[in-house]
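Here you get one chain, nothing else, as structure tokens; it is the form predicted alone.
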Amino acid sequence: MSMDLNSLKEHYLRCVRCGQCRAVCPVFAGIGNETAAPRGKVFLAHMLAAGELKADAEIAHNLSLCLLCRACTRECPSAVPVHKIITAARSLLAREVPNTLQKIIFKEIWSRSSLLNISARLLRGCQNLGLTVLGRSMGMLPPALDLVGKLPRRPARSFISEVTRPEGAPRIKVGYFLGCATNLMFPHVARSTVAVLSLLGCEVITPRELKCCGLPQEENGQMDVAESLARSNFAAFQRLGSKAIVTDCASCFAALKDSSAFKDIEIMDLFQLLNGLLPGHNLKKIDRAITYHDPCHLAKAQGITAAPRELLTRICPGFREMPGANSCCGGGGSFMLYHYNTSMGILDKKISAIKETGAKIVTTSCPSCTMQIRHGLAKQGLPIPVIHPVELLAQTLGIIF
């Protein structure tokens, strides 16, 4: 998790406004304003540290245009973690000025699971009586409401039990941690990963008392809330005895690695675990030709690459890599939410890229940027499918729901 912004001084000191960040930050590409760079931002919080400016809503508005996507981090030839700092300052801005809105959905209902639930439900209902799309329609709901689909009958916590048995002899014990939005909006990607790690020789443990990553309520700065939520997830994993835990959502991934509540339990990359658990297991390769999109929070901040492209390739002969497939597709979380028409303005530049591989097929492990990249595929008429990589190993693996 993120730090006060006062204990960051010595790193927003040591930047020195040389530029370079600009040219990777995907929001200032499309403003190009300098309050959009990643510089900027860093000079408004180290503004707002010092008192030499007061907390206010333009400022919250500025510190808002940001992905959290960490290229600039990644860039930056002082080290400055202009990630860290930006949520830092958000958090202070969700003190100093406080968004009633924001501290209801991320406070109050994102960080109690059964809110949450109901808010799925509710929303559901509305999608089928078709009131969302009259809302859309009339002007009375925003358009980013398109991205989230049409929500699914039941969520995955429904189906998947606490302890799933491994098939076969058991190789090693394993917590999966079940993310808010795979759980209620991609229950199939979280039985495809169950059903592969049982079938591969996994014991897999998913506690039923499991809250948000916390990472939605981190980057809307209620720091308290997700660290809150940290300690409780940490204390279902410890409660059924897991040692290791993995995650098919690349958000949740960021989330647990970064939590110093976890630091007793090792979290493992699902795509590394599964290269490790494949040989010996007969693949039905998949004919068509496919492309993988890098999660931010995988590809930057963990700094996972290789391991999703060596599983992609062992199970697609056809496999295809796209220009620019670790830039941001312009998800970002709540960003596309706040933000629509500059995710938008991203996002082509992504589609773009897929376009350009000819593949019948997109993949990637990150829920937010499934939803953004399956609506851009829409907006432009492309019937191309957005699959979880484990989806496509339990095809090829022979399972069948």
Contents of the next structure:
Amino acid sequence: MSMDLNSLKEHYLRCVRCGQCRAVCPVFAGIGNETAAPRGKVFLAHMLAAGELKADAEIAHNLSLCLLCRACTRECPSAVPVHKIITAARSLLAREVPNTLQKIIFKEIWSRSSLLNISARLLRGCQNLGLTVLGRSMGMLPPALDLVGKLPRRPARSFISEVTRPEGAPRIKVGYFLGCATNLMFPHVARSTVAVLSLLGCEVITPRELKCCGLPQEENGQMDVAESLARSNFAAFQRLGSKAIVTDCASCFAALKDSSAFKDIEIMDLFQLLNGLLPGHNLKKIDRAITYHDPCHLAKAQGITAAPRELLTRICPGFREMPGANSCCGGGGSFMLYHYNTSMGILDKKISAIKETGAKIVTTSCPSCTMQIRHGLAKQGLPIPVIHPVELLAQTLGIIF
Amino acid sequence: MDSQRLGNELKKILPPGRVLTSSLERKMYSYDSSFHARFRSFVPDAVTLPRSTAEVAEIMRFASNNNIPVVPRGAGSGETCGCLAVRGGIVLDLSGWDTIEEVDAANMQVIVRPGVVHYILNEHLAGFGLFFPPDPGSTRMCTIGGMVANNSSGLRAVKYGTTEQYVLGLEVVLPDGRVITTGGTNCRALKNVSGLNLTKLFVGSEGTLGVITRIRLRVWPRPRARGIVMAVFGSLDEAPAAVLDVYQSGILPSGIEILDSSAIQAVNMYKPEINLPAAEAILLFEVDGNPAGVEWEGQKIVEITGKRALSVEWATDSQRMADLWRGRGVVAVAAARLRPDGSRIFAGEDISVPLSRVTEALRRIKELGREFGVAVVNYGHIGDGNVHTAPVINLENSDEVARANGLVDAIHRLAIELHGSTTGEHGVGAVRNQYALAEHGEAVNVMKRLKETLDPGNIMNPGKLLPPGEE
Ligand SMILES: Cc1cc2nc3c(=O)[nH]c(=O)nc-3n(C[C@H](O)[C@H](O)[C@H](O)COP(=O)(O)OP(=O)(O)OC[C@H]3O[C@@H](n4cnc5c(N)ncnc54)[C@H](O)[C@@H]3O)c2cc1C
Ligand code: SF4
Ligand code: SF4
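Having seen the form predicted alone, could you now give me the structure of the form predicted in complex with the partner chain?
Next comes the full complex, this chain leading.
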């Protein structure tokens, strides 16, 4: 995960500035001029590294205009890892023009689970008292806070034990990486994942001391924090003897896959594992039309597109592909906090694509995408739930909580 | 006029958000994809994002009254600094003005605004069973405006020609702000020989005569089938001879591509699994049309090239075609990977020579590479004599950069010596105008007179196309 801008020199020098990455960048499509093009961001990073531009707030702003969706990296014919270059440039900027708000959120809060828990409870308290509405009307809170929705009462951590025994004969032992967003905002997803895995014969290990996967910190230039989080998470799984890990969060998956800290531990794709374990089990198929949105961290970062579809078509004959399923929803973790309007412009396209399918349920496997798409659907008054494929799977396997 | 005042004046013409003036924003318009722009920073004084003919006309009137250079820009995928403000002034970024106004399928034409991206247009036309045949390698980014201004084409130019064959008419804003329509003001005919052919004058004029704001393009029915022949040769000379054999048998493939030994080596180093045969040359023929015709032509090409080639393969299955094409598909990237610290540069990259001299050109370019101590990879559209050379250098090494510049100059001069042209596709811009006199002789003076007539103040993309300092 270590990425110093200078160490990426051979990569940014290889950018021939052909502009092909303009074809796929959702932020560029929204803003519509070169200042938002991936090529432009590589150019800025190059100029920063070469000392031809000085780090300042304007450059920081330009480099923040990126969802880190990696569409450009996949598209680039010269194999330039654009998202890594942008991340490394942000890291340099974070050192040279520290942005206090970003720092507080990503360094202090997200990396310490106790603080994160307190903040989440505070947020829930505010919501209960109607304070978010008040705060927003007074201009104190960003509109993006709506995206968080109402926080559940209990985090997943409170009801998932460190070791969950398999039902019936054990088939494999697997570590479960419980991410922050899933833990705090989507505990029912974690509950489904653990229940499904255990029903299918897995002993599920969920270390108590897990911390954030490090992705939010990395995306905002706090590379050192991200690395130390990864090392500590690795140690947690090692303590319990996990040789393989799955996660239900696309972003955590990308972070774990990219990390060099996880030596000798296999990071497995949850969908592939489930597809392998399912044969022989009775499924009560879902009879409603569903569709699937590819999280960037799964599809573009790891090229995983077929396995989730295989699972969904298995459990739901009415699966419908949406146009541009692989295009970003505009969430991008903290992107929606900083660039709400651009993010909403990108989201509108996604919602139109969903509407076109006539689907009654949207599925996706990323907390950030889930919040974002829910927000988009709610804005248009569409009563379509956005849920994780494992929740549907739990249902078809007859799991009742 | 200083940059700030200029920005303020332009903000009176355009709505908020459509004039970029900060030094960072302007700097982001200082490059295109050319080698030249990596070492020179051509920062404009202001960038505008016009979205209507009236807005462009007003900017032109203002610029002409104040004698300020204006540079049209599409996607900035050009290789010649064409869209860069080499003398400062205002850049018009037209790439966001991307409306497909009308597909007039009944009349086999389409009307677009300049910023429409090539592949988007063809995706849209596919819904009508139509296509716009020129197919540049930059399809994913280049704009139709840029293609018209550069008269672009691609590997299927052998059969389908270049952009100019498809432009039926243009709306152009002249340097003084007047708006004209070429090809007939209200014409929807496919043939029109009335008047001087102004459409052809603006096609390929590289933004030096006016701003193209609307384009009427002829479109064709989409071919129903495609097939690929791959022929492998033990000697470089056999390749053009085989191409000639195919032509003489009465077959016109849609594309004929060559990879020479440098390209084969680069591809195999980059992706060993592609495993191209270690040969002196590989030819890829593409045929398209109706299924029966494609099959007949493919088999015939196999029979003809088989007489000279070490091996030949014919494929119509899409997976196999993709496999055969993979070597050609990755050659440009593969070139950049020849050495770990290497970058592929776009310079001297698209000369064209007579068919009969393609082999000689390939050989001489290799020799020049050795002479200047620069690694080169050669590939190209052998069907029309367009040779793509990819020099690979360490951009941080000033000695190598100087040697690359020497090599590139020598390649351009070689093209002229072989009775070819310094550019078969990418245009002149500010990097090949130094060869204008050598290529065109007295005709350059006529070009200059035309330019003076349309642009007496020389505000339209100055410093391009014509010999430096002579416009
Ligand atoms: C990887 C790669 C592959 C390429 N492959 C090919 C190829 O196969 N064939 C080929 O021909 N070219 C190719 N090119 C070159 C380039 O993409 C083409 O010349 C393309 O048509 C330029 O389009 P653009 O929109 O990027 O124009 P720009 O680069 O922005 O501008 C090009 C020129 O057109 C002028 N211009 C742009 N828009 C207008 C307008 N509306 N009115 C007046 N003038 C205008 C500009 O002033 C400039 O002189 C390639 C480039 C790259 C990077
Ligand atoms: S990042 Fe890749 S696609 Fe984008 S301009 Fe550079 S070389 Fe081209
Ligand atoms: S990662 Fe996504 S948002 Fe960022 S520059 Fe690339 S394509 Fe654009």
